[in-house]
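The chain below stands alone and is given in structure tokens; this is the form predicted on its own.
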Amino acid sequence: MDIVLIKNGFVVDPMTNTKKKLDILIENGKITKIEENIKPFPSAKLIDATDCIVSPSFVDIHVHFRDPGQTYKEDIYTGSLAAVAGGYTTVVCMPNTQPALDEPSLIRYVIEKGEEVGLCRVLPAAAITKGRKGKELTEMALLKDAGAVYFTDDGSPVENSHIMRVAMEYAGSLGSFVADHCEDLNLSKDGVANEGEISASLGLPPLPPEAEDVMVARDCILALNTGMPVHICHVSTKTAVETIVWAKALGAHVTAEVTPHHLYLTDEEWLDFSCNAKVSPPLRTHEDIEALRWALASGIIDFIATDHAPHAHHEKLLEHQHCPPGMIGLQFALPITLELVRKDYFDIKRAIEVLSTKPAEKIGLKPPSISVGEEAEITIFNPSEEWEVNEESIKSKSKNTPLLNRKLIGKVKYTFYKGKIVYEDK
């Protein structure tokens, strides 16, 4: 028998409202057992998690494998040991491959790599128009019985606004929903850098936040006027949060995602030039990261979600207007949260919350829980503990994030997966 004992952890699981020192016994992949002082045997591998918190896994519905197509960027393999080494066991990609997701064998293509894997679950998103080209409907249904979770252009907003409409409608009907990647193209054009007195200083053609936020808007209205839902990715503006206070005031359903660097980096990443500060959206300034953080502890933006987008160093190294945008993110969300929790922005539960169980419900999973009966999926961290961002640390294929060579406090010890341990810290 598979034997393991958590000893001397501090539980914190929002599905039963635990937060208590624990331990917890897991027997052929399933908790059997969770009381105080469980006292060790010799057939059980032991588990001392003393100064560590223990938590159902994490989720993340916004992350680029880049399987198929660009796979010299990152691949199922090394971006699930990125996943599992960032706490995470469930992870939705984004169809903005090479072909883009938006065929049945495609979506049944990813699925059976992840489990092929087996590290993590890897669930597709498929596209929300043929090609991600905006112009015509994917078959939405066939797509979601293939196994897609959702649908979303992301990489591309759905521009013509008929289309998105229709889309939300039919995904809508489907019991599922579209994503958007809120930008007017035609107001973003060739923009780097967040406008304002960095772009200007240095000389980077300027993104504006309108860009972002006249999307956002439209994608609410379109929400609360056909009474479908709509998730919007990676806010990053003061105004788009103001925009999503109001829909969902009026009763929009509408659901909002923030990816960790933008609640930690600034636009002054650009400073030293590096195109490692290059993402789409934006990195905004001081004022949006406060309304950002406030909206993520109010329940305003629902939850944390990396947008983990890799690219090879070359590509990293062409000038800015000709470098991809898109930084790594899957290992560093945890140390961001915690951040915000020691800021005293929100508690831990809270942090727990956005990191795994309301991303989880919102793709119709059931939320991880550290539960008599359930299977393991459990993440133990560190929340004090130091560690350097460098390319040793770095699981993903590539190493494409401002934070490199920058410390970090909070580190994932342990990731159990379908009640096996996928990860540990050594």
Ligand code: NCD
Contents of the next structure:
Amino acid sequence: MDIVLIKNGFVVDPMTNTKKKLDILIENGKITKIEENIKPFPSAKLIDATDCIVSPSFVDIHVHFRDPGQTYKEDIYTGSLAAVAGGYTTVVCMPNTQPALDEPSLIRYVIEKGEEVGLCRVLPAAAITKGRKGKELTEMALLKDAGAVYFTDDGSPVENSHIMRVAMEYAGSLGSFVADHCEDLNLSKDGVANEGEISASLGLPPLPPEAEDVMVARDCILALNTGMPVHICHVSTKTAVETIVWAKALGAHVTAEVTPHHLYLTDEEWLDFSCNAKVSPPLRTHEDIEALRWALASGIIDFIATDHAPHAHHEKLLEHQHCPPGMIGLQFALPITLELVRKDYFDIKRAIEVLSTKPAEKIGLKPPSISVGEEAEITIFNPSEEWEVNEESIKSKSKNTPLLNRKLIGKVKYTFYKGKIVYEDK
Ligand code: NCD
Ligand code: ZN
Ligand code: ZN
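Having displayed the form predicted on its own, please output the structure of the form predicted together with N-carbamoyl-L-aspartate (NCD).
Below, the chain from earlier opens the complete complex, with every other chain and molecule after it.
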């Protein structure tokens, strides 16, 4: 028998409403005992979780694993390594691969490769339109049957409002939903940095916040009028937040996610001219960050998604107009969320809720929970341990982040998936 005893950890589980020091016994992958003091015994592997928080592991419904087609940036194996190092055991891969995930066979490919790797649950989102070209809807029912958990053309918006409306209706009637990368391409044009003082003083092509705001408003109105759900990807502006407040108040089925980088970094990251600051939507201002943090605390923004977007070093060395947007995120979500707990935006229970419970519920997955009878799907982390972001600590194949060589507080020590340890900090 395979026995693990996690001792002296502080258990936080929004599912069972637990916030307490407890020991956890795991036998053959299943949680068999949760008590205040379980005595160690020789046949049990002992994990000393003193000073650590023990929580259900995390769920990220927005990652780019670049598989198939761009595996020089990331693949399902290296993406899974980064996920479990970040405390995640479920990820949803975006369909902006090459080819785009617009056929059932491609959906099955992602699922099968994820299972073969076996480190975490790798689920695909399917494209809304064929080839993500915005013209013709994909066969949503077939894609859902093949295992697609939702629909998005992420990387691109669905520009045509009629197509978006019909997509919302189809996806909604299948019991699924569409998620939109909200960007009016006529407004964003060749913009690179958020339009404002920084873009002006550095002479970077400006990208106005309205490019996001008008699309968020359009999607909210379509959701309101169709009665169907829409999910807003990577919300980054104060006005988008205010629009979601308004739409939710009117009863629209709108949900929204925010990335760790939009919660933590501003357009000041451009000051060193590195394209590691380039991301879509762009890094915004302190005022936007305040609005996003407040919105996440209050539930206006439903949860965190990393939008983990790996790009190769040589691509990020290109000039700012030509370099692809995106930054990695799977290992930074926890420390950035903990920073907001330390700054009193919300408590540790809400932190776990936005990293685990809420995103799981959104994709219809039973949220992981630390309960007797459940398979262990647990993340153990030290909320006060400092670590440096560098080539070695980043587990992703790509290292594109403005956080390189900076220190973060909050470190994952162990991740359990399907009852087994899939990550151990050494
Ligand atoms: C993403 C990518 O690289 O695929 N880039 C990004 O800047 N976020 C696409 C996307 O999420 O829109
Ligand atoms: Zn996007
Ligand atoms: Zn994305």
